[in-house]
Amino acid sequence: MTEPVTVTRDGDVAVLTLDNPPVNAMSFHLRAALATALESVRNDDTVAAVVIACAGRTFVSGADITEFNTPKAIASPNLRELIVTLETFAKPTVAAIHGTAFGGGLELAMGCHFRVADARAQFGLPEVKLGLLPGAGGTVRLPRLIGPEKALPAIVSGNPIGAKAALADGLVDAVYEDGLVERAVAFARESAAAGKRLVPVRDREDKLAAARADLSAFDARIAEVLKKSKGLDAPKRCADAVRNALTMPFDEALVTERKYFVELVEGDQSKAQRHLFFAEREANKVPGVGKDDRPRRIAKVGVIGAGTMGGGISMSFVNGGIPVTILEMTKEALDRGMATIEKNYAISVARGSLTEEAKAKRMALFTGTTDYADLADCDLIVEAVFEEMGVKKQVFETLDRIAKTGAILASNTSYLDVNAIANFTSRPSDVLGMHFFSPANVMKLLEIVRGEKTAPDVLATAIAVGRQIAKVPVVVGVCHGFVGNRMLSARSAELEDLLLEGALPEQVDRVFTDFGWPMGPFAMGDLAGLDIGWRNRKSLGRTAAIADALCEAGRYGQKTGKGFYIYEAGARTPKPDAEVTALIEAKSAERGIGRRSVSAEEITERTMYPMVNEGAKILEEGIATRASDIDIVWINGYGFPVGKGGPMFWAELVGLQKIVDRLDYWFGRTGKDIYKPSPLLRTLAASGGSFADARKAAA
């Protein structure tokens, strides 16, 4: 074990080096050691200045999240007390920052008189991503350093600030290319020699003046910044706290910030977001994949299909710096696909999120072809063709002939049997599913489907490359629809019947958006195109009375200006349509169904509860390793509200016994299997257990 804090001397400058692997989290034992070290140098007359630095790959990365809701989180010395100690030093204190100074790390640094940084360092207050706000003065000190206009979006978004911007904005006082600690020592010595009055950040007011003079303009800025945070408590509280920095005395704003922090940390939203934080990391732990299963080298990727999915998948790899060869069957289809890719990048340039130079570099990583032979040198080949097993068979038999030994062959199938696809080749151990979500260059989820014979190092490779291209990978097993689409089918099963029995599309969608979904299922259907589901139903010999009738009338959704809703003059805003209401009422009458009032609670029970029940079945069958994996799928692939933590976490907040009781009720009313509680769900409800208990029992 290393010492958490060591004190060394460079002449009259004391260097305090924090060392708490792996990321120098501000845990209790580190805080205690730092407090002792600070006290020792404070009282040492031979010390003219102090530098705080960190060992390892980063500065303090933030609080120790594992201590949340434990006595250690608030035990003295806490971070707030350490910052007060730093602010009252009579000798210069300098934070020497490399790697990341996030959360409590940045708050600690802002307690120093000065901050210097490595040119590659990053800074941020990302607590909002855990449903929190900075709890040790971040919301009242950052505005004093960079101004409230810049501090507001930084704190509400939680996004990092680079060293160059930090220097320009006044967050740091100097940036160095190399020799950080040595240069920090020189900076500290010069500051001590200058003999200037030391002004702690808390006493700096000049950058607050403009916003204080026009609070109405600042309030308008708050409203703009919060537009993307509908339904979440933490962003609103972050904005409130930054505003308090303008309107309250420093100490009062500090006390109020802490009050907000305590409210948030005890609330369900923060619990949900902290659950997701750990769940995303747990998802990388795959049974049967060990440390010795090293990922294969992926230097070049092939993608079959340049349509909407193939093009988006190709962009994802290129965005991660991996060259891609795209295969299409005709030159016309290939040119069309490449033109769409270039158009998508041009939109990013127009929005300012990409430079022309970056666009040109990305486009240079694409190679188009109509010849399978050009995929022979690819390390990974992803098929994104029509969702029909006969088509997949042709593709994978061809790939088996032309792909080099050791190449990974992946299907982007949404529903089909990956084991059957693997058996179309002579190398099933190299085959797996890599299910991207549309639009593939935007959506974060990557469902990695493990076949019966998929090799462990193939899974390790898919996880590694998924992370490289900024996806959130989750490994699942083989079944129809895997995790996400299988549960989506359960969620959607009763939508038509809800309409036939008395609900209207706008009512159902409002229940979903009130819950926190970005849009309801009927608006989503219009956006995706109702004709897609219509084609699929016809191929499977299935029907949907209302949706089929809409398609037969040429109402395919937004693309035709009419679907479940009407879209006036090409607008994307759905508006209820009297024609649809009349159609629904007519279909109810045809079936002899007496229409009645349908409550919001009933809509929730008949859509969300079957989804949870299907998730429990997925756990029983081992299709998902953990309930938290299911939550990650739904958060990142389907828009489940972040503040509710995913369907399985939310179910435990609702109460498993309540869900079982209502499933039993609806099963009695309808006799439909989607309402028949899974044995696992019923057992956990009866025992007062959780899905985590089920995981432990299985292990």
Contents of the next structure:
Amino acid sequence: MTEPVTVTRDGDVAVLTLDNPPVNAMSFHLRAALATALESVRNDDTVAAVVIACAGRTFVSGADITEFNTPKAIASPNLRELIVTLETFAKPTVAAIHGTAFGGGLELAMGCHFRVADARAQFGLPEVKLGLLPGAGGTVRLPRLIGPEKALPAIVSGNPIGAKAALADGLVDAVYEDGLVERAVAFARESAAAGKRLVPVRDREDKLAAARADLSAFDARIAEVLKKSKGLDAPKRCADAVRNALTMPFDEALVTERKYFVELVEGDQSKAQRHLFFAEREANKVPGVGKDDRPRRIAKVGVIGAGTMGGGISMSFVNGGIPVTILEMTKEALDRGMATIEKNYAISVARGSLTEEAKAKRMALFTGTTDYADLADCDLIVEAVFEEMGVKKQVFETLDRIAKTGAILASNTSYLDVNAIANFTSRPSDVLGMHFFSPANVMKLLEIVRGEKTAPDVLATAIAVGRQIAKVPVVVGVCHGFVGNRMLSARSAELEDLLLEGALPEQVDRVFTDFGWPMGPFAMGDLAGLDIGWRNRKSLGRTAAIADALCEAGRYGQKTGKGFYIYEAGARTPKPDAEVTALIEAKSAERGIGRRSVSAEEITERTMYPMVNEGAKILEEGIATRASDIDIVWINGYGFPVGKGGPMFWAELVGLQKIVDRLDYWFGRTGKDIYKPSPLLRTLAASGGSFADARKAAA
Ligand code: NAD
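Now that you have shown the form predicted on its own, what about the form predicted together with nicotinamide-adenine-dinucleotide?
After this comes the whole thing, all chains and molecules, with the earlier chain placed first.
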């Protein structure tokens, strides 16, 4: 093991090099070593100034999140104590920053008198992304350095600040292209020689003056910045803390920040967000895929079908810098698809999120064709044609003939059997599902469907390319609807019956939005178009009393201005409609169902609990590797509220035994399979275990 802190001398400047691989997290042993080192140089008369630098690829990248909720996190010396030591140092202290100074790393740097940085360095307080706020003075010091107007969005969003902006805003004092540590030493030496009074960040108040003078304007800014984070406690607390930096004396603001931190770190939301942080990393570990399974090179991608999904999928690859050839059946369909893509980019330009130049660059990466021969040199081909096995068969048989050896052949199918699709080719080991979500250029989730013959390096490639195009990949097994859509079916199974028994769409949707979903299932149906499900049901010989009746009345949802709700011309806000209430009541009467009042609790139990139960079955069958993978699917593909951590994490908060009891109750009343608790769920509930234990048991 390396020494966590080494002290070297460059003349009268002491350089403290922190070394805690891989990212110099502020673990207890590092803090202890830094305190000792600071003590030794503080008392050394031959030291005129101190540089704090880091070994390896980055400056201190944050707190050690594995220490959260453990005694080590607060054991002395804690970060706050170290910062006080630095702030009261009688000799100049200079943080020399390369890589990423995030969270506790930036707070440590703000404890120094000066900060100098490598030109590629990044700065940020991303705690909010873990449901927290900076807990060691970040919210009180950053506004003093860059002004509260800039500190507020930086802390509430947690997004990084580049070196150039950091210099312009006053977060750092100098930026260097190269030779960071030598230059930091020179900077420190000059500061010592100049003999100027050292002003710690805590005592700098000039940048607070404007916001202090007009607090109501600052409050308006807070309201605006918080708009995007409804339902989450941490962004609100971040904003409160920045405001406290204006209204409270430094020490009081610091104590209050700490109080907020403790509240948040012990709360369920932050636990959920930290769970998701680890879950996303875990999802990259796939059984049977090891380090030796090197991803294949993907320099060119083919996409078949330029419809809703093909267009969005193509945009995703192009946005990730990979050229795409799109194949359609006819020139007209191709032109239509390309026009939609162009229109989507034009909207981004109009919104200011893309420049004309960048748009032109992206458009240049697309090639359109109606000839399969043009896909012969593609490294990966993603099929997004109609959801019919016959069409998929024809496409994959053709791909088998024309694709080069080693090309990966992927299907974007939502429900069809990926093993059957793979067997249409002579190379099933090169075939897998790459299931994108609509709109594919926006939604982060990528379900990678592993066929029984899919080669490990093909999976490794799909994961790597998925990450390259900024998706969150999760590997799942073959079954009807895979993880997400299969659980969605279970969540939706009782919706019609809830309406028939006495609930109304707006009441059900309200339970969902109160829970934190962006939209309820009926408003969602109206948005997607009720005719899609109607056509689907007809082809499968199924019916849905209410949804069918709505479609028969020409109520397809938003596109016709009426569905489960009514929409004012040009508006997207769903309004309850008396006609729909009457229609539902008539359907209940037709079936001889006496309508009764349905509670919010019942709605939750009959939608969310079957979804959790289906998740447990998916886990039991090995379709998902771990419960946290299921959470990642729901957070990134279906809008499950982040602060609740995903359906499986949430189920544990509710209590598995409670869920089993209520499933048993509803099974007793309805006899429906969706309520029959999965054996795994029942066992875990009885033993007081968690889904994480299920994984260990299976391993
Ligand atoms: P779509 O109807 O919008 O587009 C399909 C396109 O494929 C059409 O443009 C059509 O002309 C083209 N096409 C059909 N047969 C073809 C062939 N033999 N060769 C070349 N092109 C052909 O459909 P979509 O919504 O984009 O769905 C495509 C696939 O993606 C389906 O398997 C669907 O289940 C799946 N999917 C859809 C969604 C969604 O929300 N729409 C989400 C995930 C997955």
